[in-house]
Structure formats: structure tokens, C-alpha cells
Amino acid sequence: MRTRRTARNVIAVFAAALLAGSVAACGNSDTGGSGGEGGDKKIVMGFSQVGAESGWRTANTTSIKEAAAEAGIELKFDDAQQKQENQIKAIRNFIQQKVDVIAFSPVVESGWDTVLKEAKDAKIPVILTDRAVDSADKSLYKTFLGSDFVKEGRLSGEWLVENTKDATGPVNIVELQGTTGSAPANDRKKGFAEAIAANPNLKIVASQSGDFTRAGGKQVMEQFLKANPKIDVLFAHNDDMGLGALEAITAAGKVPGKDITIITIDAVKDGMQALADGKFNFIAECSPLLGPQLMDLAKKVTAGEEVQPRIETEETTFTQEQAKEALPNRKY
């Protein structure tokens, strides 16, 4: 009897050892967050997108999702629906989930220090994409990847100055601004205003936010047309607002691109088509295809590598003839 009990005890101890080894192995196989031990651990990125307010934003989201899949990065994606409180909540959720890196395109510039400090305290690196924040503490994020919005506004204004240099009377401009408080709206307005200051005949007679949406552009342009009998130029902070304004201009019995010169920013396919068709007159490009660069940066910052604090995307401008040439190969 003693021999049987001894044998059973040995078997039980052996089984317990196997079970303990199995549990330990499971504990080391974690692929989420930053607690895994494996050298081939999959990077987990939490990404908070502004929303889906425009064709540009849709193309940007597609680029990020496709690039993450291609890079082998697990993407936890959140749509903030253009509300800062939603983005702050999403970032806190990412921190709780212990993701490896957080990236987001801020709805507005201000009000981020508290949540970004929480990410820093959790030792989770943050990458800004497309839009900047106005924090004085640059240590709260690793880098900002995106366009130079001031430059886009300036290029738009410089084109207008060149093409109105022979005008003898006042040139009345209306401006469709992007989301109030957002980096592109603030910077594009600034760059455009600085450029047109070179020609005293150029005057902005009305300026209002269309929130970067086609519907907003149409609604605000209708108001502009009612309040201002003579409008010579429309400067829209993005293509979608410009496309919405086209409907209002046409409904008012005016010819877009002729009766009213239209300048926009982005160069998405619908905007480029309007430019090629002569309904727009000039577009400054703002590329949404940031996905591959973002994933490359994510790999570098999670590996502890140093990256440049500001990485600018390469972009150009388009006239009507240039849009006709570029359209057949346009990716967005």
C-alpha cells in the first residue's frame, strides 16, 4: 500500500510541475501591450482619428489601416467623430490597455497636456500625425508627422497675388475655414493672409468655419452669397468645403471657376476633377498617405531609437492643366 501511495505522490508532483511550466509559458506568450518578453512581440498601436469628415480623412484612414497590416502592427483604431473629449477618452483607454505606441491626429491644437503626460508617465511614446498640438512641453510626444499648413496657405495666397497683379480695383475674397481651433484651420488662414498682404487690393470680406465638410461648405457659401453681392474669390481650407460651395455658387446662377475664382487645399480626387473641369482654379496639395511613414516611426520609437521631432510630407500644387495630367494616376 505504501508503495502505491508513494507512486501516486510522485505522479502528482510531476503533473503539478508540468502544469506550472505550462502556465509560465502562457504568461510569456503575451503579444499585446508592452509587457511581453518575446523578441518577436507584435507592436500594438492605439490610433485615434479625427473622424470621417472629408474625402481626405477617409483616404488617410485607409492608408493607416493598410500600412499597419503590411507592417505587421496590431492597430486599435478609434474614430473621435470630431470631438476632443472622444479623443482624450480613447487615449486613456489605450493607456489602460498598455499599447506600445499611441498615434493620433488632434481635433484641435490646445488642451492635450494632461492626457499626454499620462501617456508619458506610462512610458508609452506618442506620435502626432497630420495635425500638431500647441503644448510648450515638447517631451510629451516623440515626433509630429504631417504637412506644413502655413506653407499650404501661403502657396494659395501667392498664386492669387500673381494672378490678380493686374487688377485695378478691389478683389473681394470669402474664406471657408476648417474646424475652429484646429491646426490646419489656424495655419492655412495665417499663411494665406500673410501672402495676400503683398497686394492691398486683395481683401477678405467674410470668413467663417465650414468644419471641413461638404455640407458645411455649401451652407456657409450660401450665407456668403446672400450677404456679399460681389464675391471675386473663394479660398476654402479643403476640397470638400470647396465642392460644397460649388453647389451654392451654381444655385445662385454664377459660374464657378469663372465668375468666382476658387482656391482649395488637399488635392483629393473629387477636388482634382473639379480643377481639371475648370470649376476650381488652383489647389495646394496636402497628402493623406501618411500610413507607411507612421508605421516606420512606430517601429523606431518603440525600439528606443531617436527620431526627428518634425517630419514633413512632400507635396506640390496644381493648376487646371496639371490636374488633367495627374488625374489618371491619382491614388486618392
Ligand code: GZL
Second form
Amino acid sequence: MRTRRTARNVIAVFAAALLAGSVAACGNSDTGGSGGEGGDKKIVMGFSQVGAESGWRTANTTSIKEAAAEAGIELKFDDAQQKQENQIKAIRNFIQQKVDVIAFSPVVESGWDTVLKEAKDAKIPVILTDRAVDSADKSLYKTFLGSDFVKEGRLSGEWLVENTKDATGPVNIVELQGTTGSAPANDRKKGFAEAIAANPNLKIVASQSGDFTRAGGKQVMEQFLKANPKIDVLFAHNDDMGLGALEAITAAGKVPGKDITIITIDAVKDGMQALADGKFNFIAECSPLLGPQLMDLAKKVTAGEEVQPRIETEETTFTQEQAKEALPNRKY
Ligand code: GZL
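Next, report the structure of the form predicted together with the ligand; the form predicted on its own has already been given.
In what comes next, the whole complex appears, and the chain from above leads the way.
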């Protein structure tokens, strides 16, 4: 009798232990997932966007919003209308709202240290996307995701050197710069100038900002045409300024792509169409499709994972023939 009772007790204790173990295991799976403690907590991202100045920017905003929805990340999105003070205000709001991560495309390179220190003090990780800042303190942000703008400028200059090597006299270049003080404007100008430096025939006779907009490109190109009797090449830091310049060139009775060779950067659909139509001559691509990579980075930094300090996007270049082939499949 005693033996049977003892055996029953042993089985009961063993079953209780098994049950306890399985509940604990089950409990653990509830606390798995992305958030650690809660698991189901949605990541909240505060994003400050430059504005809506160009086709590139519109495509970039679409990529970010779609990727956030796809990743299940709650996005607080602010459009700064190309004003740094609006971006600083938005970042301060994000800090007040205690978001999990802040991402932004800084409209200009300088003037960010104070607000980025406030985010760091609030223990909110910051991701730079698209444009860079010139802060000496690299601990103010986790990573930079975007393009190599110097390379884009260099590729543009190298194409021009290659395609004017038979020119006998001076080749007069006018340059439509991007937003004054912005990383793409500074770096594209630098890369292009370095590439053409070895060729004394190639001279930049005028260079001015068109602020990355079509209206700006048209307005400045009109001034260039009035002030410079002989313009052989236009180098525009983005498609949109090049597209605006087309109107000024045509109104001046010149044939774009023939009388004036046009080189731009971005490769948005309207720019690629102008290239395919022979109005542009060369485009260096700058991809706006940063959304998916940005959301992956947001998950990593909010989980405390280490990430590369700089992540560059894959890009290419297009001639007129290549644009005709690529156009049907362009995503933006
Ligand atoms: C480049 C981006 C630039 C684009 C412009 O990454 O910051 O800003 O080249 C856009 O079209 O306005």
C-alpha cells in the first residue's frame, strides 16, 4: 500500500514540475519579439523631412512612409519646408514625446550639435538619412544612410571630360547648385570640380544655387543666359533644376541637349524622360528609396544593436540610350 502511495506522490511531484516548466517556457515566448519587456510594443519613430522641393524628395517621403507601415513602426512625420529651424523644432517635439528613435535628413550640414546633444541626453538614438551633418562629435548619431555625393559629382565631371576631349576651344560650363550649405550641394560641387580640374579647356563660368527646385533652376538659368553669351554645358545638382532650366534654354531659342549639353543628378522619372528624349545628356543616379533600410536600422538601434557608422546606397549612371532602356522599370 505504502509503495503505491509513494509512487503516486512521486508522479504528482514530477507532473507539477513539468507543468511549472511548461508555463515558464510559455511565459518566455510572450516576452520574446522585438521589445524585450513587452514584445508587442510598437517602435515609435520621429522623422523630420527636408520638405517637398523636388521629385526626389517626394519619392523619398513615399519610400519612408511605406516602409514604416510595412515594418509596423509608428511614424511621426514632419515636413520642415526646407527650414532648419523647423527641423530643430520637430526634433525637440520628438524628444518631448519620448519617441524611441529619431531620423532626419538635415537640410544643411551645420548647426545641429545643440539639438542632437538634447536627443543624446534624452537617450533617444538618432539616424541621419540622405544628407549628413558636419558635427565633429560622431557620438551624436548612430549612423548615416545615404549616397556618396562627392562620387556623384565626380562621375558627372568624368563623363564631361570623356565627352569633350575632342573640343578645340574653351568649354564654358554653368552650374546650378543645390541648397546652399547642404551636403549634396557642397559635395557634388567638390566632386565635379575635382574631376574637370585636369582639363584646362573646361571652365565653370558661373555657379549659383537654384535650391533644388524647378522654379529656382529656371530663374537662375535665365540669369546665366543673359550674362553669358557662350554657354556650352549646364551641370545641375539635381534633375528638377535641370528641368526648370530647360524652359529658360528653349525660351532663349537654344536646343537643350545639343546647343547646351546638360548633366544632372538624381534620375527621377521626369529627368530620365528628358534624358531619353535627348534634352539631357547624362544623369548620375541618387536613390531616394531609403525607407526599408532606414526601418531595419531603427529596429537594430532601438534593440541596442551595433550598426555600421556609414551605410551607402547602390547607384549607377545613365546615358540617353540607357535611359530609354531603364525607363519602363523605374520605381520613381
Ligand atoms: C540628395 C537629396 C537631394 C536631391 C534633390 O540625396 O538630398 O535633395 O538630389 C533633393 O533632388 O531635393
